[in-house]
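The data below hold one chain only, encoded as structure tokens and taken in the form predicted alone.
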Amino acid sequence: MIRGFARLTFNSVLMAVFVGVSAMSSSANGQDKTTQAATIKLPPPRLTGSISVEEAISKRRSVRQFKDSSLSLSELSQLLWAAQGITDTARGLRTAPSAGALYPLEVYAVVGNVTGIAPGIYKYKCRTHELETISLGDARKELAAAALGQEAITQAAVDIVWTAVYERCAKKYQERAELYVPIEVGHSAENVFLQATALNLGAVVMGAFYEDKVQTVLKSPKDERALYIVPIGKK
């Protein structure tokens, strides 16, 4: 009877240890997922600046070499808002026009050197003006490798990358989506270019890259097609 009780107690202890370890493992995995899915609230965008639109247009130039200097979180916030920020909360309208207000574009920030945020890949959530963490770690070299080794990508403090879900546009405009989506990314990228100029930052637009490899770096969904890369940094 005593031996049986001892055996039962020993087995109970083993079971408790097993359950405890499993719970710790599940908790650790859950924490990893939570960390990767964490969101970062961005500072609100400024609606006035120190230079006019006309001056920004006249000063806009492609810059392919950058200082090894960080951007502020406010500067990153302003750039992302220029790309796809909400300008009419009641109707959900954004900074760049979209055919049928269908908004097929998605915007990523491949961060290398931004004060207050760890290097990593982040997705811009325009409705809440937040960043969603996709992965942590400096991915600029991997992105550059997917873009024919263009050095500006690795030198930039941040690389803004646009993808698009063509189906959002095609459900209304069918084959015209193949025209409307590239037009829309042009609107958005020019907003960012002019905003970078207004912030006295350098930027350059890039369309030479392997689409599938960029999507692999971004870990973007299969229905998103990579369209554009804009490296941005201090001139």
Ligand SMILES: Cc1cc2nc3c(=O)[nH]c(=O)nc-3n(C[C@H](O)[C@H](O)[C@H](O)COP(=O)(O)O)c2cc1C
Second form
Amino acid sequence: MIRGFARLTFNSVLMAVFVGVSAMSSSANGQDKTTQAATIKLPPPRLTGSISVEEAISKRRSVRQFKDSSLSLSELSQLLWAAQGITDTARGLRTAPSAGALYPLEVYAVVGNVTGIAPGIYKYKCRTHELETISLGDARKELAAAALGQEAITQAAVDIVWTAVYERCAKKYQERAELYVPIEVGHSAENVFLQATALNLGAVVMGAFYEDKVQTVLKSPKDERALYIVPIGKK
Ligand SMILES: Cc1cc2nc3c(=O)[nH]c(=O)nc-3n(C[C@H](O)[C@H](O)[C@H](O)COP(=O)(O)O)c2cc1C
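We have the form predicted alone; now please give the form predicted together with the ligand.
Now the complete complex, all chains and molecules, led by this one.
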């Protein structure tokens, strides 16, 4: 369901139409709502880059101030692929390891300034390498407010947010899920951090936030817990 239509700019409306947002319809209680989520096909990820993994590791540094410049859709695609992209289509295995290949992580992009898509909240669908629109409208300030007002979240062109469905892991590993899921988000976030570094983008990982408030901003399902925020932008 797409909310916040009133806050869209003219350009955003055009873009929303471009990416295939469904027509508005009226619900039983008379409030406007959309009946169909938009999906946005991401450009395929590149499998080669200009710097080595050693160089990316040595250059990785937390950056908390960003230029007011846009990221390209290819850069966003690359970052999301690094987080959870499929690297073995036959078996459905991903860029980051997962206990028992049960994949409890979900990845959101809180987009503020990415060429080709409207500001809004999107969920990464790794199997099809697509974005599903959760809501339209710039949610960065709201997200920052849920994270003790950390300014980097508002300045970033995009904030990548991880949630997890612990139950996917716990059904096999019981209480070990309390350990395994945070380990997995660390793997995934480090992939994104190194990918951002390789793209010469600034990033910082953030754990200081109220998870219930972040979940409210994301409108995430009740079984997902918010775990990590990574603001990313041009240095
Ligand atoms: C679990 C975790 C939570 C963190 N939370 C925040 C945060 O909320 N805000 C922030 O600005 N930095 C946060 N950081 C980043 C650290 O402050 C940073 O990694 C540290 O100062 C070392 O700097 P470096 O990343 O440049 O090596 C966090 C790092 C980790 C690993």
